[in-house]
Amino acid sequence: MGLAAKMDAPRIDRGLDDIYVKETSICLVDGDRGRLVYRGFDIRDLAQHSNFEETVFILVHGRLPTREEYDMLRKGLAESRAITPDLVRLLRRMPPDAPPMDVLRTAVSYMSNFDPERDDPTRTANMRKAQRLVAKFPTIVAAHHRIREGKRPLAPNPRLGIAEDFLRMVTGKRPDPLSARIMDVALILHADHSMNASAFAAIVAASTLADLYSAIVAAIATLKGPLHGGANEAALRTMLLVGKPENAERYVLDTLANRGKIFGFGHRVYRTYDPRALILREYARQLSEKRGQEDLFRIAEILQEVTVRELKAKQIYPNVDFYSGLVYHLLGLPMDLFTPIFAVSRVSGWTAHVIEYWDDNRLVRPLDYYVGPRDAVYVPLDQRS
């Protein structure tokens, strides 16, 4: 490329770090001061009085629910709980080392087939969709869980919420009621966290007028990654290979020193802690406490100590799948559900996003810069050397 092309380049902002997409009133990260606001609700807030039915509620409708409009939504996430025998038959004929969220995708994919308003655009059908997509979420996790361990998927119980009822789903029995409310915070955390790549993925499906149920397909192709929903499990990883709270220190100033990655920490947004990793870092505490496994709560908090204080400079500090994949651990779920279980909860987020940029949609086109050749000679097969 000559000097003057150079000279002419537009700024290229890879990753779209300072780029802004739409105008939002549904989530607020504030990085420098570790907040992460719902619709005006400070995350930390929820997480001590709410729960994840009205979390979703807040998130799509922008308001907190009048007690009849909460038990409306309870009783209608309830009863669209259930999944249909054709989508568990599709769930016993996947392969048994199926990834989990590449079932959960295909499942999503299959079962709009069967949404009588999947095609109708209004938004009042679209926040029924939402709903169901919220309600059945859970469901689909938990059931091809048990199918591949060659157990009955449990068919949904009406009567508790969607985070307990989960945790029984995909266990085989009813958890404790700390289990339960940690379960129940843990999904409030994640269930939105503004422009993500998922989200972002959703909105760029959604521009194109391609139904909802298409939407939140690319978003949970898109939070498979590791990078974006899977750094959770590649964190509990690390603190098992640590093995002893002795080792964690060490462990730490090797792996930097060998330029490797500490997974669990830093975010794109946030130069300070993440305010999901405070909370979930005391319920780690109780929960392995309670578990008999307080070493592997110990490591954790080597790991972050160590982390910080090595790393203060650039301003790492642990985000919320440092200690979300160690809270799943210990409420006795395997890793490969890590992943799932965030969408399980993201969905209400992505769905939110979805709508509120269809209220005033444009077609996402962004341009790249060709740097490639403009005169390329096209030599005929035959003449070719």
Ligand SMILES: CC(C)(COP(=O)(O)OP(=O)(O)OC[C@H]1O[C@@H](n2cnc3c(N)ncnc32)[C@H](O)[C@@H]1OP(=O)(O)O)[C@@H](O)C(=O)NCCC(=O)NCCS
The other form holds:
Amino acid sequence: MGLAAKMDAPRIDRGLDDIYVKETSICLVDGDRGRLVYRGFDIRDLAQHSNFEETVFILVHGRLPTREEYDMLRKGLAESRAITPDLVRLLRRMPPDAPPMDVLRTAVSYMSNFDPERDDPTRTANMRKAQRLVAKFPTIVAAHHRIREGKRPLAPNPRLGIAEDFLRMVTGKRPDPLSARIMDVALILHADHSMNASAFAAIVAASTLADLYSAIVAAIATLKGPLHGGANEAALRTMLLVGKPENAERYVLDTLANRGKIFGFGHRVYRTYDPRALILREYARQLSEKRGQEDLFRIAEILQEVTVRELKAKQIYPNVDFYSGLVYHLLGLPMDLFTPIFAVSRVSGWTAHVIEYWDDNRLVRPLDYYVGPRDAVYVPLDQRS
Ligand SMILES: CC(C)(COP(=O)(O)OP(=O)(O)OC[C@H]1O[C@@H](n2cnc3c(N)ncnc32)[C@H](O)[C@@H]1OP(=O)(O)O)[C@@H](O)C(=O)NCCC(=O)NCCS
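So that was the form predicted alone. Now I'd like the form predicted in complex with this ligand, please.
What follows is the whole complex; the chain from before opens it.
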């Protein structure tokens, strides 16, 4: 590139780090104060008093439901939880080693063809579709997991909440109340996190006025990557690799000395403790005691203390992934379901963002700055050397 062209070059914002793409009233991530707010409600309050179903209502409607609305929502979500025998047959046709995220993506794409409202663009139809998507995600993930284990998928139990029923459909037995509550809180905490890569992917697809299913398929595809949905698995692997509490400090010091990263630490936005991590840490402690796995929690504690101490100057603190993998592991869930579980929760945020975006839609069409040749000479195939 010539000097003149270089001097004209626009500022390129790789990764769109500093670009605002919409106004929103869905989710605020306050990275300095360590606060996460859905529609004005602090997630610490929601984790203490609410449940996933109510959180879904808050995200999509922007306010607390009345008693009547709440009952209707729970009923609607429970009734929509079942998946068709045809979809179960599709899940059975997947290769046994198919990644559960890929299966979820395929299943949602398939389902869209059977939703009579797929191409109805009205807000109310989209709200209904959002509800059906939120209801069916846990059943798809659980059914596929059972099938790949050679077991029969379990039908949903509409008397149970989404979190409790999800654990039952995956493990085959009704969870104890603490496990059910922890799953519920984990779903609340992952329901949204502002304009992250998967929410943006959903917005890009939605901005073309493709349907809601297409936007959600784009979001699932984007969540799959280890830079987005997969860090909790890596954090748990670290804890298991460390093996004993007495190895934990050395692991951190050696990793940092080799300029390596400690998974589950650091965040683009948080410059202090991720509030979700603090909530899940307490649940990880309770669960590890209950399951007699105190050593694993002790390892996590030492990794946390030493990493925070060593990286204080860089403002690196544990993020949600540091504890969510540990919590899911203690709940008896396999590692490759961690990212699909993230999707089970996050589909509520994705649908909320898409519906909000369509209120004032604009096609997403950024620019790229061309630096390739401009005057290449075409040589016919038989004359090329
Ligand atoms: C999440 C993450 C990508 C954020 O990155 P970022 O905002 O671009 O911050 P940077 O990667 O530029 O990190 C700033 C500094 O802290 C260090 N740092 C950040 N996270 C670290 C970690 N987990 N372990 C060790 N050092 C870390 C970086 O090496 C860098 O040091 P330097 O300035 O000496 O080069 C990054 O913290 C990371 O890779 N974490 C591990 C993976 C993870 O847990 N992801 C889940 C996120 S929810």
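Residue numbers count along the first chain shown, from 1. In this text, rigid core is short for the largest set of C-alphas that superpose within 1.5 Å between two forms. Here the structure is a predicted model, which means the values were calculated and not measured.
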item	value
Core fit, then Arg374 C-alpha moves 2 Å or more between the two forms	yes
